[in-house]
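A lone chain, given as structure tokens: the form predicted on its own.
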Amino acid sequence: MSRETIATPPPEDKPPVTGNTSSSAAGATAIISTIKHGISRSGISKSISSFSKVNKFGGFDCPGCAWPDPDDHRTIAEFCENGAKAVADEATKKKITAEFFTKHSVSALTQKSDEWLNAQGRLTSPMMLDEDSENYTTISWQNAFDLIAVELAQLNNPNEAIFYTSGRTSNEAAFLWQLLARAFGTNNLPDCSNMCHESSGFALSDSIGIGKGTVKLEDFNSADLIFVVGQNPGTNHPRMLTALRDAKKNGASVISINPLIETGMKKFKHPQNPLEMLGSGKSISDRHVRININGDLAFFRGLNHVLIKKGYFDQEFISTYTSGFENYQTSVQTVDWNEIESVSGISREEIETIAEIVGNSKSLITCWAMGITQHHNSVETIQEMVNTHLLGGHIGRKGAGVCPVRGHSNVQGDRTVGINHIASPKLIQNILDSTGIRTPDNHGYDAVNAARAMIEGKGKVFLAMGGNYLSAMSDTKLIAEAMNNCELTVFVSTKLNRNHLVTGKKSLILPCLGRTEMDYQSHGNQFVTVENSMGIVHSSEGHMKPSSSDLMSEPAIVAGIASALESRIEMSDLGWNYLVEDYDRIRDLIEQTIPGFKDYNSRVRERSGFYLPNSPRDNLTFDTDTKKANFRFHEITSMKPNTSEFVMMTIRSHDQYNTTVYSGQDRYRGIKSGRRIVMINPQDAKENNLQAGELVDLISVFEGEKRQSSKWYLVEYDIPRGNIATYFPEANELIPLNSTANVSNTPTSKSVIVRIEKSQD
């Protein structure tokens, strides 16, 4: 190829704006952001439309986060801040036609920031970009289906196709999506899932025999404590904070443990009371716990010794329903209290504090999100968590549990509906019964073992159901060499991003229907389902005209490549194109694919939908090797930086989602504008001759192989000394492909050491 595109941003040519960081979340600021937000994008009338139906019985899931919605109510407006910028975002009146990419070039579209790609509006038509060309090009739906299936049935094998898949597409187009890969003959399936929250899947399917939190919406207002992990709800779950908000009203304390005082953790005002708004807010979290990058092993074993040594654990729940708990006992006895000391940096005394809290708890809910799955030891951690609340028994009661909190609207649901890159024997079993489909019985490539093969040349096909892969991976400049190797990267979006300018040879995007449109197929207008954080499966039905009459629903995406498939290759007759006509038919078959969705389409009818199995929390029952919930042990490791180096973390700006950049702005933390940003301890700058405002570099140096990342702004910051902080995904180029979770293979974007040097130009 020819083409000459950049993987990252470019790099901003004036320091950031920096101010205060914020003492309260919400309240008036973020209902002014939220009338700019859907002002400027929608219009007024738009705007009314859509925040009206986000989130309401008959209306659409919010496209933003999984928190759950109440099980009975609805209120005025049920979505926060940064749900009404997907919304608007979404129902954004601008539009990319085929005279746009006529006038940018891909290679000169890559010099654009995140920012502005996103800011062009909705793709409107089918794009083709041909090898050695600058420019996108209109192409037929068919057309582009069959390219799509020549591609596909002149791979040597079929496990040199690749089926990307983001938490943000619907049960039925997922499901429909990886029968679609098991059908071609592979089960390479990555998703959103492997690069965040697989960790707690492998780590709570281990200890409880469920990949899942055992939580409903309702416990937070029994519990009586709450743990708040690595978690940062007041910019990435906004609605959160209501529920730890009652909660506190009904007695509970609130513990936040994160290297960061995050706003949201602070005060919060809640938009839709007025003596909240008037006041200085509502005090959410009752300690704040200024835990080192990736101390949370240590500190959650200290405070598990502690509560053992004083006797603080529940025997009949552990005699009755765990396992492992002698020899957890014996290993945790003896602590090195210098160790944990060190590597968590908090000390022994506030260790015992806490522990003294949780051992007089009733009901404890630990709550955690990618500050604790993106770390090398992240399964451990998580088990150690787990192990905290065996010993009290804080599992299947009211009031307690664990809750990992989960970003996509639908990654969960993906998951659960067969989105998933190991098949297990009764998942082939199911879709041989459902549909005749002979899944292959080896594991397909996760998200990193994708870039793996495509680097080196098993990957050539690479179809994106969503998502922006290329800038939510790790090791972004070796995840585009990997793109450039392959014969043909597909995307379905409804909105541009830089993973459509760094590609394969050739390249498709195929615009879909979004949240918020209507998707009308043969039979009528359909809905889509999707499952919340806490297990919920229901309904969302878009009612906005689609942005264009050429938008396509990911369903028929997947019926149209399938069906142009099946005349090239010999595949199960699965009659995708009818299927899609009507997605009670979809549902049908998943529901005699999967477990738990029995009268599927009648109960997703019902107002709020309705709770999967989960039998730790419905009745104490685990699925497990040992058929109990199982104390583990790991050893306490940590990151272990020289002298003059740092661990770094990436963070998600307040105005963002995921990888999607609404803007330069990190109001909370006081971040005017720039993104290129090292957050540093005020000292750590003296110390190491660095000032405010200076351009650095970054260097990151992992198994002898060396990344830079150039022209980073400092900034002084309230952060643990040894520790700086990073947005992603500018600096995913620092975070190495190798350097993954154990078990899990999760990328490491919560901890990577890292030195400074002054920029030298």
Ligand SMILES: Nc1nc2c(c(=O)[nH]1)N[C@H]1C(S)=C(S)[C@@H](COP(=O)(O)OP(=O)(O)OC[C@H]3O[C@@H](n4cnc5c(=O)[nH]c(N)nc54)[C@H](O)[C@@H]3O)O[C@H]1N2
Second form
Amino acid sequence: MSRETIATPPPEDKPPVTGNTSSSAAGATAIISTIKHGISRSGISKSISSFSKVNKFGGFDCPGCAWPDPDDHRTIAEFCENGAKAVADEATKKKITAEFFTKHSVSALTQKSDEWLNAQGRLTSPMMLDEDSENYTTISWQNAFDLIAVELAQLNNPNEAIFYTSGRTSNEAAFLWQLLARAFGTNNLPDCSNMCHESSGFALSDSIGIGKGTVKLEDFNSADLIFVVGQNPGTNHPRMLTALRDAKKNGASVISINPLIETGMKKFKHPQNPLEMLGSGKSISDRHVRININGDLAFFRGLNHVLIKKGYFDQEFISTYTSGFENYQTSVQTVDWNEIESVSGISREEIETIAEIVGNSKSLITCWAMGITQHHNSVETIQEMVNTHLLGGHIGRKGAGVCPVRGHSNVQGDRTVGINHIASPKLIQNILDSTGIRTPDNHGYDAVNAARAMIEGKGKVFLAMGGNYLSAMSDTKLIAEAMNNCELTVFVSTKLNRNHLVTGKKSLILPCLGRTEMDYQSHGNQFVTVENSMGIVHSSEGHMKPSSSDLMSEPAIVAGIASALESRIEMSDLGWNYLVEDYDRIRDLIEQTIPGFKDYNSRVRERSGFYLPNSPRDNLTFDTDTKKANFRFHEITSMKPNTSEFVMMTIRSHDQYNTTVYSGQDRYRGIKSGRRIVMINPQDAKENNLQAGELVDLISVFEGEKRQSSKWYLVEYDIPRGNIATYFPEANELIPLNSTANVSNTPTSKSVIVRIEKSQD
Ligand SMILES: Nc1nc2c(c(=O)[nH]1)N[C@H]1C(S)=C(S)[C@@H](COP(=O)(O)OP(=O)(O)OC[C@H]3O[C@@H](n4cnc5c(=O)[nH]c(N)nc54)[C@H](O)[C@@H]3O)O[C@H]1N2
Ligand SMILES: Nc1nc2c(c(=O)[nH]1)N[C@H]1C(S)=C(S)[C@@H](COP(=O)(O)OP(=O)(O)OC[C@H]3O[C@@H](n4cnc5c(=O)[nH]c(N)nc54)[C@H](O)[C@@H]3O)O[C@H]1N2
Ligand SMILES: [Mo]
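Having seen the form predicted on its own, could you give me the form predicted in complex with the named molecule?
Below is the whole assembly, all chains and molecules, this chain first.
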């Protein structure tokens, strides 16, 4: 291919501007920031009308995150600053037209920053990039569907096709998408979950028989202790701060476990309550455990050791509901405190104090996110946290349970309705019974294995239902190679991103409706459904006029591809277009296929939707190999950097949504501009003869292979010695493709060993 595209965001030519970290999250500044963002992107009237519908009964689900809304009430503005940014970003008035692509070649576009690409506005008509062409040109929807069908039909085998999904996709679209892949004959359904909470899914399924959390929002009101581990709710789940604030009002203590003191956990002002805004903010976290990156397994091991030693365990719960306690007890009877202290960075004394607090707790909730799931030993760590819950009987009890806090607003729903590269025998049977489609029984590719297949030439057509696989995955340059090896890449998207530019020989951009927009099909306006982090399924209906008359809905796009394919290969006839005329029909089919959706269409029309069944939470039953909740033991493992190497975590700034960059600001952390920064402990900088503001290169060495990323600015920050932090996706090129978590195969985005060298020029 002649195109010279650049897969990684370009370097920045100005040093960062930094100030003090913020002492409180949300409050008036957040409201101002929300309004500024909403108005500049989508115009005053549009922004007010879209904000007034977000997360309201009958409105649309906020595309910001998967945190649930209160079951019985909605406050005046059940949204947060960052949810509002996500809404405004989609509801923007700016548009990308065909002329845009005539003016800018793909190679030239890759020279632009991610912020610039996103700021160009909504995609408005289907576009095609032909082999050896430098510019996307318009294509009709039908020709686009035919092109996809022709490319798919000529593959040697269905497993040469890959169907990626990002977690904003509705249940209806996701369900049809996985049916399409399976009807075509493959389980190649990698999704963003593979890079996100996959470790939680594997760990929890094995420990408690369900890959989801076991608490409801109301449990926060009766918890007496809440751990927030490896999570930055002030930025990524701001509405969770409200739940934490209410929990504290009811007497709960909150302990945050994080290498950084994240602002939301320090002080929080509730943006929905003007009186509190005026005050100095409530302190959310009662205790901060300043853990080393990847020190959590050691920390929880030490904690559980003390709990057992001091007799802080619920023998009755353990004998009735769990399996494996005796072995576990024997294994943790003696621990190496030197190891625990050096790996976690937390003293034995502090762990013993926290064990006292946990031991006296009647109802513990443990919340976690990416700081826990993106390490080599993530599954092991999560199972150790579950052990803490099993010791005290903190599962299936009011005010207690485990709470993996999901990211993308429907990532959990996508999994529930069948987006999974591993099709369980039950799912295979159910799909056969309800649709006649024979699902293959081999494992498909997850996100990492999909990349390997494309690199080896075994994956030839890559289709993405949303997302930005190129920038979200580890090892950006290798992913670019994977993309370039494809015959065809297809992106169903709302906004322009780097993946649209780093493509297969041919490529298609298929622009779709977003959450905020009306979705009109032949039987009238449609709504979709989503599942939040606590297993509640509810409806989402956009009320705004679509950005362009040429947009199609995600379900209609799947039906279009399927119909074009049906005329070329033998495939079960599902009546795809019939299903899409009225989404109730898709939901009826989901009800027939997926357990827990009885009376889907009527229950989802109830005000707050409905809870999916959750047996550990509802009746303390566990669908595991032993039919009990399992204690699992794993040896402590840790990152072992050499002297002068650092353990790097790649995290989100306040002004981004995953790979979508809104601005260079990370307000709460005091970064006023600049994303190519390395947060380093001042002492480490000094000892390595490095200075704040200095330009450095980062080098990761893994299995003998060196990866280098140039021109980063050093910023001194309150972070444990030996640890550094950079932003995702800029630093992804340093994360080796083969560096993944045991069992879940998730890229180790929070555990990368790197060296820092002064930049040459
Ligand atoms: N505004 C906004 N909202 C979002 C997103 C967004 O990009 N922007 N993304 C959405 C998605 S998909 C997701 S998955 C979530 C992500 O939500 P988070 O998981 O909160 O996101 P990260 O920025 O990756 O933050 C990880 C946190 O873990 C800490 N950490 C890193 N390593 C460790 C460790 O080894 N141990 C411990 N204890 N802590 C560690 C970091 O300091 C950081 O505070 O947010 C969702 N919501
Ligand atoms: N280093 C590092 N890498 C990471 C992470 C990390 O913490 N560190 N986090 C990982 C995590 S948790 C996740 S979830 C992944 C995210 O991976 P992805 O989900 O693949 O990435 P996003 O950036 O969320 O995708 C953004 C794109 O989605 C499209 N989009 C937005 N809304 C819609 C919609 O309604 N429909 C459709 N069809 N398209 C839409 C837009 O075109 C936008 O450009 O990244 C992972 N990568
Ligand atoms: Mo995520």
